[in-house]
Amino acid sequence: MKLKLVSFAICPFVQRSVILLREKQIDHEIDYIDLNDPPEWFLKLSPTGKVPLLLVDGATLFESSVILAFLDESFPPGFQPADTLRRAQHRSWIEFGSTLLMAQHAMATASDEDTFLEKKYLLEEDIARLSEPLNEGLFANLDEFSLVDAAIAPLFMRIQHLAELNQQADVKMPDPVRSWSQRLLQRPAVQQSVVTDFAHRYKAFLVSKNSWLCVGDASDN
């Protein structure tokens, strides 16, 4: 199969697919577009107007969780549990991971301190919910990689970059979650899943959104 991933350079949902493509060492192309000025061909292919899109021999797939499942089921080795209930649980937590990404985005783009602190608190509350499945061994096993890992790693990368940008954005995580984050961020497939100037692009994006973390006195912290 000929695979082409249509991407926006800092999109965490696209990054999920790139991580999995790299973990499985699948040949692919990446076509970066500007979502602020998307090409006409993209708008014709994407019913939602969002990335990622995965073009498979001319057929179009959209939604990151669907793309993850397709790649995992089409190219060995499989990173999903064989047990159908456990597999469904993994997919549930992948969807929760999407909620976390949106919560992190809301925190990162908050335009004032009060909103930032409110969004940070809500994100920390949600991240703490990951402790229970981690403690139960549902995912994040040391000797295995899963689609949940691929789905959550972009969140941890953005949390790390934002904390480096401004110490006030250092998000509290329970120990099991922080350990998971550290392990994922050390994986080559995760480290190589973004463009080389990702940190610069990410900061520029936040500045364009008038992020409180990147303007005024906050940028000096």
Ligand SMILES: N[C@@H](CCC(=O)N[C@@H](CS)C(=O)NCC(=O)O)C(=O)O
The other form holds:
Amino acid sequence: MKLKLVSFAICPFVQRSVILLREKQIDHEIDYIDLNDPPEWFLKLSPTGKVPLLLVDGATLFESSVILAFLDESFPPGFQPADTLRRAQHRSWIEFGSTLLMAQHAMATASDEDTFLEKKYLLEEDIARLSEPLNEGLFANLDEFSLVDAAIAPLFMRIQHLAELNQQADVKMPDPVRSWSQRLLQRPAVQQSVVTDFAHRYKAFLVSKNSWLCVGDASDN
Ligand SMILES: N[C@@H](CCC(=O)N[C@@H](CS)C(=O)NCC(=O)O)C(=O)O
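Following the display of the form predicted alone, present the structure of the form predicted together with this ligand.
Below is the whole assembly, all chains and molecules, this chain first.
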């Protein structure tokens, strides 16, 4: 199979696929596009206008969770539970991972302090909901990589980058969530899943969105 991933360099949804491709050591190409000026061929292929796309021998897949499932089911080893209920539970939490990514984006791009604090509170509330499945051992078990790991690691990476950029963005996490985050951020496949100048590009993106965290007094803290 010839695989080409269509990417925007700082997109967390694309990063999910890159993590899985690297964990499984699957040969692939990455084609970076500029979402501010998307090429015509991309708009023709993508019904949603969003990345990622995975081009598989000329066929087009879209939606990151679908791409994860396809890659997992096509290339061993499998990272999903065999039990169908458990597998569906993993998929439910992957969807929730998308909600978390959007909440993190809303916090990161808030353009004033009040909005930032409100979005940060909402993100922390959502993150706290991960405690229950973690305590039940539904996923994030040591030495047992899963698609939930691939789906959530981009969130933890952005949370870490943002806290380094501005300590006011240091998000509260329950202990089991923080230790899961630390474990995931140490995995080579996660560390190597973004472009080498990711931190610089992510900051430039936030500045372009007038992020309160990156302007004036807020970023001096
Ligand atoms: N539900 C989609 C979300 C993908 C998404 O939001 N991608 C963003 C970039 S990070 C995008 O392409 N945005 C372009 C747009 O909304 O026009 C998925 O999971 O693949």
